[in-house]
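Shown here is one chain on its own, the form predicted alone, set out as structure tokens.
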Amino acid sequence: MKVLVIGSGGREHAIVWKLSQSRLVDKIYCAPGNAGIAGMAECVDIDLSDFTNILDFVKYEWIDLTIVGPEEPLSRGIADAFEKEGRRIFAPDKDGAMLETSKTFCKDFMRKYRIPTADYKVFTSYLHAEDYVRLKGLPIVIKADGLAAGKGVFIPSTFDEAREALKIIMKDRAFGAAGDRVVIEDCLQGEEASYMAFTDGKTIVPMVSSQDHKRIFDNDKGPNTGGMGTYSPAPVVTPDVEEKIMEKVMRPTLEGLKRENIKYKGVLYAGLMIKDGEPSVLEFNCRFGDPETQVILTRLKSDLAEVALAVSEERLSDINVEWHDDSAVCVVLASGGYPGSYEKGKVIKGLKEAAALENVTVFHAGTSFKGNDIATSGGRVLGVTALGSTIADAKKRAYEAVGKISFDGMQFRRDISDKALRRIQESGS
């Protein structure tokens, strides 16, 4: 079969990498792809805002299945366009994607279906929002309602910081129309975890747990990013906690979507806060996470193409999804200045040396060709991912590989997975 992957980041490289191992897949296309993806798929330059153009390509090349990586095409209804033409696609429809594309919709949905989450209020007026913050007090979380590339969430430590966050979203319009509304919610305490599941709208199958590191600097300091690294499994998600996640979050969400007559096929991703063994939802995403996908698909034992095909055809119940017992750690290498402004075109050295290490895969996120070299072309550049028998072993391998890579201005966190190691040490296991 032929598969088209939509996207150009580390998540999409991981998807392509896993698909390339499938016994079902003969040819992989990626639109638009990147320099790393080009080594295992045919990268095609297609206008991703033109669904008619994409569908024409799918029909011309006899593509059997399309897998969507980023949230933007989901928000504009790419799945709806494909379904209308009778084409297989691994992605929720536009209404389903609103769980991610509108924080207001998501919070209202969770309130309606009694899914545990923080209390909240929604504002369209800067003055009303500012007054509420002054009366409410800290700690609080301020979120742009719409898509903001993972950067529209603020956790202010002072009232001045809260007012500045509101100004950035609502007055400066840093996130455009995504800031037409803001959601101000109580700040949940605990430890974060990422929990994803495959679903065809009828059956839901959990993936292995992971934990993302959003802040740019060690010890969770500095501004939020799209994600600076991750590990799997997350020790905070014990078997008891996992059962609560499925019972209180994932299954009720799927049932709620059914009641809303929303066709949801693809990945359901819950960003969670866990305290005293109880999960609460911070947010939902409607696609594979990035960089969570890098560690999760590295641990996937089953054939991704087989699973994705079953999801698109609403027969996920027929598939037995299996996982490797190994742990995985991914360290993101980013451009200097990220998540702010940064320069592109920095030549990357040491890629072959890093990839040659055992159980190490270097996923490209923001790369392009510069003559015969591979150079930086984005904020997050690479996701250096390693498997190991334990998290400690995987971390050691990942950072050994990081040490072989260099480019001008390269920055990365040095504490990816340390939370897991501390938790394991404290538990004595």
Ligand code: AMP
Given for the second form:
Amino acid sequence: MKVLVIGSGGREHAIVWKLSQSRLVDKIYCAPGNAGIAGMAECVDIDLSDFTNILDFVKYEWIDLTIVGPEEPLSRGIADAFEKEGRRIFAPDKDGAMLETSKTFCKDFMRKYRIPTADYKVFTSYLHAEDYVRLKGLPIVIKADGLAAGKGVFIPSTFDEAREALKIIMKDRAFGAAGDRVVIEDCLQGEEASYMAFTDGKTIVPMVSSQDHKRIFDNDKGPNTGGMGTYSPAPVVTPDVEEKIMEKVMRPTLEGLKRENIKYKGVLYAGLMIKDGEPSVLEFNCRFGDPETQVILTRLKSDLAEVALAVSEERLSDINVEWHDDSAVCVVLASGGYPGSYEKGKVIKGLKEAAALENVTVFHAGTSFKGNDIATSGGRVLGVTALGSTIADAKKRAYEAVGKISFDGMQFRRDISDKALRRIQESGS
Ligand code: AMP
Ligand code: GLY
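For comparison with the form predicted alone, produce the structure of the form predicted in complex with the ligand.
Time for the whole complex; same chain goes first.
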């Protein structure tokens, strides 16, 4: 079959890489893709702002299945447009995507279906929001309601910072209509983990656990980024915690979606805080995480095309989803200056040497061709991913591969997976 993947990041490279191993897939297209994806799929330049263009391409090329990476097309209803035309798509519709696109919707949904999450209040008035922060005191978390490219969440350490956050969202309108409302919620303590599941709206099948590293510098210092590295499994998600996540979060969410008459197909991603073995939801995403997907799909034993097809045809209960026991670590290499401003067009050296190492895959994110070379074209450039028999083994292999790669200004964290290693050591296992 022919598959179209939408997106251009490391997540999409991982999806394309996994699809390229499928016995069901003859041809992969990616819109727009990147320099790494170009090695295993035909990258096509379609205007993604207009779904008619995408659907025209799908009809013209006889594409059997479309898989969407980022949230933006989901928020505009790409799945609704495909379903209307009877085309297979691995993505939730616009209503389902509201779990990610509106924090107010998400929090109200969780309250209604008794899914554990921090207490919260929603405000449309700056003055009322400010009063509430004063009343509640710190620590507190202030979130713009809508999509804000990961920049709409503030955890102020002083009252002035809290006021500044409210001003940025509500008065300066830094995120436009995404700041029409703010959610102010209690600050949770604990350890974060990412938990994703495949669902066709009827059945929910968990993926293996993982953990992201959001801050730019080692030891979780500096500003937030799109994600600087991941590992899987996350030791904080013990079998007991996993059972609780399924019982208290994932299954009730699917049941809630059914009750709301929302047809949810694709990936349900829960960003969790885990404290004393109890999970609380920080956020839902309606898509694969990035860079979680790089470690998750490296561990997927089953055929992704088979799973995605079963999801789109609502027969997920018919198939078995299997995983490798191995652990995986992904280290993101980013441009100098990221997550602030950065220069592009830096030639990347050592890609072949890194990829030649055993159990290593180098997923491209912000890369493009520069003559015969591959150069940087984004903030997050590569996701160097390795499998190993343990997290320590995977980490060693990933950093060995990182050591082969260089470009001007390259920055990366040196502590990806250390938290997992500490936890494993503490638990003596
Ligand atoms: P979100 O986009 O809602 O997941 O928030 C981004 C990041 O902010 C999360 O990954 C957490 O690190 C942090 N965060 C969000 N909500 C809370 C909360 N209620 N308590 C503590 N940290 C939070
Ligand atoms: N890694 C976090 C996200 O994909 O939203």
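Rigid core: the largest C-alpha set superposing within 1.5 Å between the two forms. Numbering follows the first chain given and starts at 1. Since we're looking at a predicted model, the values are computed, not measured.
Student: Given a core-based superposition, decide whether the C-alpha of Ala355 shifts by 2 Å or more between these two forms.
Tutor: The answer is no, as the C-alpha of Ala355 shifts between these two forms by less than 2 Å after core alignment.
Student: When the two forms are laid on each other by their rigid core, does Ser75 show a Cα shift of 2 Å or more between these two forms?
Tutor: No, the C-alpha moves less than 2 Å.
Student: Answer yes if the CA of Tyr113 moves 2 Å or more between these two forms after aligning the rigid core, and no otherwise.
Tutor: No, because once the rigid core is superposed, the C-alpha of Tyr113 moves less than 2 Å between these two forms.
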